[in-house]
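Next comes just one chain, in structure tokens: the form predicted on its own.
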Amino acid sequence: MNKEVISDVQGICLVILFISGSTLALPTAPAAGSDLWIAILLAIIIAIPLYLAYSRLLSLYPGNDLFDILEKIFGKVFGKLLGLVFTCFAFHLGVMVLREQGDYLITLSLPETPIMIPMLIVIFLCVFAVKEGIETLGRWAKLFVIFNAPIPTITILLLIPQMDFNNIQPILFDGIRPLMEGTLQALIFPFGDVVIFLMVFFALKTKKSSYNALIKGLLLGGIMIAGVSLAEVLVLGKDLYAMNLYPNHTVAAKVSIGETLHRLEVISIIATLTSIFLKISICLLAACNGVAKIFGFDDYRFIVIPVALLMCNVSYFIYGTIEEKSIWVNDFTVYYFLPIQIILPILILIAGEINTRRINRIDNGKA
């Protein structure tokens, strides 16, 4: 397994298809109203040095990923804890996503589909994607930028004539409350969820590859996020955004030049499903992983299968309508996912720290 290698365009593109997944289509950072264009910029600036913490714990122990790490640093016992918070995260987010996929599919193309026929699809895609490895992930990733990021910026241009500049003044009309609950929002979902990396990032080119990988990810996703989301609300207004389930899918279907070009809402369905579809597949591997790493099994592609289903089984019954889901994301997720996404892993560094520092001493005090 720890043969593999993925390059640092491929970790950039794992990454910026990551963040965006699910991000794209659902409203982000929607506390903030208006000014949510400010909050998501906000929290990029507050997630590069989170995302240099990962990449410092990353490359204290090259090669190695959380799981391994917690081991080094916590000892066995304690270190398979700690891992199986880490794996039940990945896979509780790994469902979340996969119901997300088949709420969004099911809600604009199949209605009279049962959810569980688009997820069950999707699951097994994402089988036949994590048992092929992180490696093939990394070529799948870097195809389907390729496809995707020109989409944003097309989608964009096209919709100028119809942006009012109204909708976004005056800038902090609320107050800063809302910016800073909006700020929050898109720290935790989506460029939070990007600590699921370090339980699958084992097996970069070089100490410096997760830098690279994670603060350039950073940057072009996040940057995308912030123009798409801008973009939204300049020809929806605040408020019609707020009320949208999926307004990246709205306002693509407002694009329309004569007779020749119109439905681009199609085009951006199957962007959004190839982002979602990567973004499954990360968390099924770090799910995986996890288990295989807290067993001590050899490998985790043997169980791909049972966690997959699994998987798939928790998403049909983990929310009865979309609306619950919606509450509970925007009341819960912070509470749940703050913890494991910044203050376990800023912890876990320190303790690598002094762990590594402790043992330069001890070689250097043989040496």
Second form
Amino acid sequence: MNKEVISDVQGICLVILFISGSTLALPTAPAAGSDLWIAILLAIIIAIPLYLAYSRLLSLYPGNDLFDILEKIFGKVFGKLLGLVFTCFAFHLGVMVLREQGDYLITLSLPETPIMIPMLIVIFLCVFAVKEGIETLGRWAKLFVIFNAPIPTITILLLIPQMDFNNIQPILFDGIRPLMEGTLQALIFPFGDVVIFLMVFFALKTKKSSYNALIKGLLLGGIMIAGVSLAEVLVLGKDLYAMNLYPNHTVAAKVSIGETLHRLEVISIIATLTSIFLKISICLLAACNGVAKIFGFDDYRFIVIPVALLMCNVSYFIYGTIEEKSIWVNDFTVYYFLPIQIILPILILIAGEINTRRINRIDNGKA
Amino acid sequence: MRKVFIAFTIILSILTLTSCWNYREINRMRFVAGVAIDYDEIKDEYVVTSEVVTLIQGGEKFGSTLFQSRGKTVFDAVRDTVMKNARKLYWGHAKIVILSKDMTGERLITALDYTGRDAEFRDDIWILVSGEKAASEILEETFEKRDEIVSFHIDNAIKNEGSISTYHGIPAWRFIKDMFAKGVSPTIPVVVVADKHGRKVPKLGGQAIIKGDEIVGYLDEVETKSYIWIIDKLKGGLITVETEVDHKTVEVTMEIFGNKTTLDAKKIKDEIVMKIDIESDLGIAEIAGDVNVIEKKGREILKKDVEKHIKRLIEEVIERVQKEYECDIFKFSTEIKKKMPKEWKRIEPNWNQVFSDLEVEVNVTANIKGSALTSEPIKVVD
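Next up, the form predicted in complex with the partner chain. The previous block was the form predicted on its own.
Following is the full complex, with the preceding chain placed first.
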């Protein structure tokens, strides 16, 4: 069908940019207050076995993506039904990230522009990238990691004079409950979102590649996010961090080295937008792939434009106001994302293990 | 042919579709340098006076014009200036917000909320309180010829506060952060109109203490220096110390080169004691008399006297704030919360009461580093 291949390094870069995507712009694990950096690190630790499960699932059926695997395990009807759930998830995540990107630009720099304009521009870029395929995206990610990873690091270093360690002390002042809530938040967004990669990593080189890409990408991307969030809370304090819609932007505006280097927020906007672009592209790719697989098309490419335009439309009317968005994101995503990100993949893995053993036994019996 | 057509289309759209949606030409904008917010009790309205940068003397020099407008909220009042100005104001370069004394309670929150929420405002804008009757007086009555920009003048004064240390500027975001923090009361610098060679200029000095959302009191310039000393933001400044060597009293002016203040909360016999350790590097800047304080013996005495003097200054201001205002402007609460979180949970509800009875221990170490260019005092020989 397609002979696209992405290397391990490209896989890692894809995962790093995907994780840092909209997370760089938004507050991560705000429920944990001043302990959010611990919450993020805990979430990384919890995410490792989860990603091992994802990788195991991919390596059981090399060369296949989640939709093929589902059909192989659960048969045509039920497999397609489950595939539909995942397709909807990918589509919805793409919609949310796209809306986030629109809101981000509108709020920060283009207050009088209709939100459709930036969303349309980005979605057309995504269509272009997705039509070129995962291989192009992989190469793009490898190039842009060189730009995007150092920018947060440099910002952190430049912010050192403004940091106040009283902001994170004493550790665990409010007890363990907020920390747990924050860990859950961080696990769902951004680390759980990586489940999307199950639907697009059909082009990996070897069986081991998925382990390599997911785990290394998680560690690098996760530590970057933990570092950035820690720097943000050190500068702003937990109250302002939770109050700000875009703490990274606020913090970057505070960089001030002498009279020469001021206000790096524009650079941070660029870094954020490029990684958001990648996240939308991956979601779009996953959704199109899902639609194509469910309806039994050979190629997903001709479906890209309709799905992308639908995505753009839905993200235009998905939330009426910012309040609706925050209620949805804070109160409902846990119940909606958690089963799809954690429970379903683990169940599928168990079923997959049983299935492959059985097939092996039958094969052995024949031989 | 197709490719040529596509390339042509792309080039054409690059050339024609470059502009932004809300494109603003620089000559269609007015740059606001600073703003003063008052409240009109009679009409129940906010009065916003904004200082706008203009070109004067045929475009050779920058001056300013003032616009005043009214509205039910601050934002309403700001938008009202558009009518008078015919051009939209650009706030990205605004440096200061001056509040009048009666901008407390809800009014303070409105003003802060607007500056913090509006995307055009930078959140490192300085917050000041006017020592005059109205905040607008600061902008209106200084530099009457309007050939200098008052807001930029004040901005520069705050940036150079390190060499004077009689006021301490606070950017809006840090102010909002302190308002959030439990047990911490922020202070904001006071600005008044002063006379300088017959010319009226804005002058900064002293701090207003804000407890909750009310202004409860003021620190004068000397107290402000001690306050800055305690919160470890002191970078420079002068202190004058009276010292007695060989039964001769002399006033010595010391210049502060560097300072490190460390706060430490300790628990001694169920009582919380706040330890303040101050280590200052000073130099002799001026000796007002014929007494040798530079040689070893005189120097020791001077060192002792300086330490005693600083200690007294600091204890005085702490006591005054503890007894008169009962609000923690020194951020002792942060230190207690950090060192003994359990204790803090217990005392948090009535922290202001605890603060006013808090025992404070001040230790001062003064290092006299040098005596500038001369090694001996000027001797007057009859």
